[in-house]
Each structure stands twice: as C-alpha cells, then as structure tokens.
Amino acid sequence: MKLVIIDYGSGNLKSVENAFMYCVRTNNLKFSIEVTDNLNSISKADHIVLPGVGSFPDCKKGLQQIDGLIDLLTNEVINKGKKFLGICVGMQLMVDYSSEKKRTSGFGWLNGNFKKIKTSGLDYIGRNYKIPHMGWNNLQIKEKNHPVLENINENEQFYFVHSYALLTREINEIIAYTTYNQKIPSIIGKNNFLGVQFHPEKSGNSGQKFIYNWLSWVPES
C-alpha cells in the first residue's frame, strides 16, 4: 500500500511524516510512504493524507500554485474513492468556506464553513477563553461505533491549535466533537474521507491509536 503526504508548502510534514513512518514500523504494516506535490505519485497512492498549518487562504493558494492538484484531489478521493485524511487546516480545506481573513472557497466535499471561535464566558478554572484554541483536549464521540475510534475513549487528551470552527447542519457528517466554549467539530467525514481538527501527529499515544486506526480502516462500500 502507498500513502502519500501532499507537500504544498504548508504544514508540518516532517512530523507528520515521522508519525506515520512510527505506526507503520511500530505495527509492521505494510506502508510505503512518500511526501511529495507531484500529481503523478499522488495519482498512484492508495492513501491520501493533507496536513494544513496557517491559515486558509494560505493553504487554499499553496494548493492552487500546483497546477491541478485540487482537481486531482477531488477525483482521487470523491470520483475513485480513496482513503483521505484532512489534518488541521486539511480538514477544513474539505467544506465549503471558511471567514478566515477573506471568504475563502474550500473543495466543498462537505456542508459547511468556519468561522472564529467564540470568545466569551469563562474556562473551567475561570480564565477567559484564548483563541487560538490551543494545547490538549479531549473528545466528545458521536459515532462511538466509527473503526477509526476503536479503542479510544473520552478521557484521552488530543492536541489542538486553531481559531476557526466549522459550522454545519449536517450533523451525520460529525464524527466527534470537542468543548471550548462551544461544541465544536473535530472529526468529520463521510464514506473513505475523513477530516480531523486536531494533530494527530503532536498527540502521543492517543494520536498513535488514531492514526493505526485510520490506517488499519476499510470503508464501507
């Protein structure tokens, strides 16, 4: 199997490389993996993962400047049905818009956009919530039966770093979810896509699970 880390000049693809490499070595699975922006290898993998770091108008033209990345994308994923995994600002590229400094068009694979994290009202030990949203937390599981949450219960702590939400109707494509403040989406996705707010690569163990997991799964058909 080929998984391929999409390189458009934004994110942290040596950890997220490194990660991945981890699980792989660590579980004897059968993985070759290769961080790359050319279409050619893109179009050849079986797995497919966009890490996202900065902001989305940022990520939107890294994309844009590989001529027919985002076209390839989409039909590798929506028209092939291969397995996509969406990390940070990758996760959000998967929906319609996001308010990040400018309106701000995404792939639109799923309903909805992003817009600021609400700032008011106090933390659980009566500080002023910060944004960005940043370090440790846990998450809310809707789908408790989802195969890329198999072993992983409410009380493990995964780590995030964002400002922006997603707001959605389509709360069947909510996979799980995360508090500060307010509730918001941290696992999204429908049939082989999946998009995560957090880095699975930052969180220890837990982030470790989740990757074999997602790894490890088979969408149904």
Second form
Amino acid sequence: MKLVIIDYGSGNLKSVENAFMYCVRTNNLKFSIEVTDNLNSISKADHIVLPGVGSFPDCKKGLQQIDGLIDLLTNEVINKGKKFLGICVGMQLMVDYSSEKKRTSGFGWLNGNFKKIKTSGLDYIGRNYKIPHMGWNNLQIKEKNHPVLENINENEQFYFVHSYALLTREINEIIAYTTYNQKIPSIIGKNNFLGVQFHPEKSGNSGQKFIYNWLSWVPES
Amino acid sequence: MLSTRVIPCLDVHNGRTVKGINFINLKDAGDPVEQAKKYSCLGADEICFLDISATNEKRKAMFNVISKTAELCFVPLTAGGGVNSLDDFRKLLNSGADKVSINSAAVYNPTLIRESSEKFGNQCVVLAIDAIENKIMPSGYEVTTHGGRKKTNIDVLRWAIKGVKNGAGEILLTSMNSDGTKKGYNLKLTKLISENVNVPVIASGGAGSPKDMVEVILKAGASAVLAASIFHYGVHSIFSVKKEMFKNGIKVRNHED
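What I would like now is the form predicted together with its partner chain, since the data block earlier showed the form predicted alone; can you produce it?
Full complex below, order starting with the chain above.
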C-alpha cells in the first residue's frame, strides 16, 4: 500500500512522517510512505494524509500555491473514494469555511464552520480558559463501533493544540467529541474520509493505536 | 476535560544533558535522547530541551538531539536556548521540535515574536520570561535575560501582555528568585501573569516536591508545570507528581501505571 503525506509547507511534516513510519515499522505493516507535493504521486497513492499546523488561511494559501492540488484531493477523496485523514488544520479544511482571521473557505466536503473557542467562565478548579486549547484531552465517543476507535477507550488522551472549533448541525458526521469549555468535535468523517482535531502523531501510545487503526481500516464501499 | 501538563526540562550542553546549579559546575548527565525517551515512557506530557551551550557552533549538536528524539518520542517537544532568528526557528522545527521558546532574543529583537508567529503559527512560539522581583516595577517584577544576569528595565506583566499580542501562543514563566531553591514556585508572580493573559502559562522555577506543583496549579492558576532538577535527581518521579495532582482533584494523564 502506498501512503502519501501532503507537503504544502506546513511545519510539522517530519513529526507526522516519524509517527507513521514508527507505526508501520513496529507493526510490520506493508506500507510505503512518501512525503510529497507531486500531483502524480498523490493520484497514485492508496491513502492520503493531510497534516496542518498554523492558521487556516495560511494552510489554505499553502495548498493553493500547488496548482491543481485542491481539485485533485476532492476528486481522489470524494469521487474516487480514496482513504483520507486530515489532521488539525488538515481536518478543519474539510468543511465549508473557518472564521480564523478572515472568513476562508475549505474544501466543503462536510457542512460546518470553525469559530473561536469560548473563553468565558472558569474551569473545574477555577482557572480562566486559555486559548489555544493546548494539551491532553480525552474523547467522548459517539460512534462506538467505528474501526478507527478499536481498543481506544474514553479515558485515553490525545494531544490538542487549536483555537478554533467546529460548529455543525450535521450530527451524523461526528465520531467523537472532546470537552473544553464547550463540546468540540474531535473526530469527524464520512465514508472513506476522516478528520481529527488532535495530533495523533504527538499523542504517545494512544496516538500510535489510532494511526494503526486508521492504517488498517478498510472503509465500506 | 483538559489535563494539566507536567513537563520535564533537560539542560543540554554540547549535545549532552548536564546537571548543575545555576549553570555552574556542570556535570555530564548522559544522553538527552535516552532521557527524553525515559521521561516520555514515564508519562511526561511534553519534553522541553534548553540548550545552554555557549556558542553557535556547539549549538548544532542540539538539532541532532531533537531529530533523534522526534523519531522515537511521540509527545510534543519544545526547544529553546540561544534562539535568535527565524532561521534558528526553522532549523529547530525542521529537526522535529513542535514549539520553540525564545527569551533574550525577544527582548533585543522585538519583532521576532511577531515574525515567527506569522511564519510558523502562534502554537509553536513560546515566550520564555525570566522574572526577578523589583519593587520599582509596576507589577513588582522585572524581565531579565542571559539566565537572569542582565536586567532590562521591562515590566514582566506588560511584557507578557505585549508578547501575547504579538503572537506568542504560550508563556514559560520562570521566577529567578525561586529557581534552584526547591521551596516552591512563585505563586504571586504566576497568578499575576496567568490571570492577565489568555494563553497557557507554564510555571517554572522552584519546584521541590509534588505538593509545590499542586499549589501553583490550584492557587496560582498555572496551565502546566515545568521542573528540571527534581526529576533528574530521581527524588520525585513524573508519576509521583501526577499521583499527587490527581489526589488533589487535578485532571492528569497517566496517573496510574
């Protein structure tokens, strides 16, 4: 199987590559991993990972600078049904738009938009809510039988760092939530494509389990 | 619910971990990659590397330390020490660091915070502030640089607010008066900053026991706690700190074996 990690100038490519390589190696999976911005390579891949750190508009701009990339992704994922994982801003890009800095459109694969996390009120021990939502948090799993959550329980924690959260009424597409002053969709997806607000590549053993599950997942066609 | 982070810090000199008090009488304390691996297995929520090499030439070893650690440890890595330019930022991030902390350079090159956060995102810009008590300052604390040796005549609270406005995504706040004393964090300073900025504040300097960590979280609102020596010398483990935090109603990750 061939997996591509899309290189569009986002900062944490190396971390994503390291974590996927480690997972493939330690589990003896038959995967080749390529970090690339080459459209031909992406169209030949079996699986696509879109990482992303930084701001939504910057990531969108980075993608636009590679001629034809966004159209290709939509074609591969939506029309051809190729397996896809968006991480953090890579996940945010899957929906209609984000209000970060200025309203910027995403791919529109799912309904919804991103708004700044609320900071009003105090947390359970009386502290102010800080932005970014930074650190380890657990999942409230909505789709208990989703293959990517096999052997992952609600006490396990994943590393988050983001300031904007998804607002959506399309409740069917939310696989898990996370709570930080508000309910934040932390895993979303449909059919062959998934997005995670957290960073599986930085989430220790739980992250490795998630990556393993995602790599092993065979979406129903 | 978000866990409160426990962050061990490794002092790195010429690519090796060192132990010493106030950077004097440095003793070789092994391979930072091995130690980071150990800390990450023991439940460290992030790992912080502080390069205390004196020259740029010797700092190159740090890139190697970061890249080797990033191949094996899948927790966030922060690198700092001697970061002066966007190029330093880029090299550390490309090596596998997730965040970069800047200290003296932010004072002497005030545009660096803005430039680095615009370029790499504010999630990876950590403003490290070394504060000392000074009654003349409006907040009672003054910013120092060069490991506390140089005063700047800058007020800590104003500096923190300005840093956040310029794009810092987190503040690593060290009380130079408490640092090395093992008598506990500076609660007044930590409370002052954490109540007045909207980004996470990491408390640093003075941790002597797990109870000190609990105190700075519950009484001063720290978002995370950082410590070096109490973990290095094996007096307290990350696990024992988390157990104490959990016992006091603070949510943590991996407080059980």
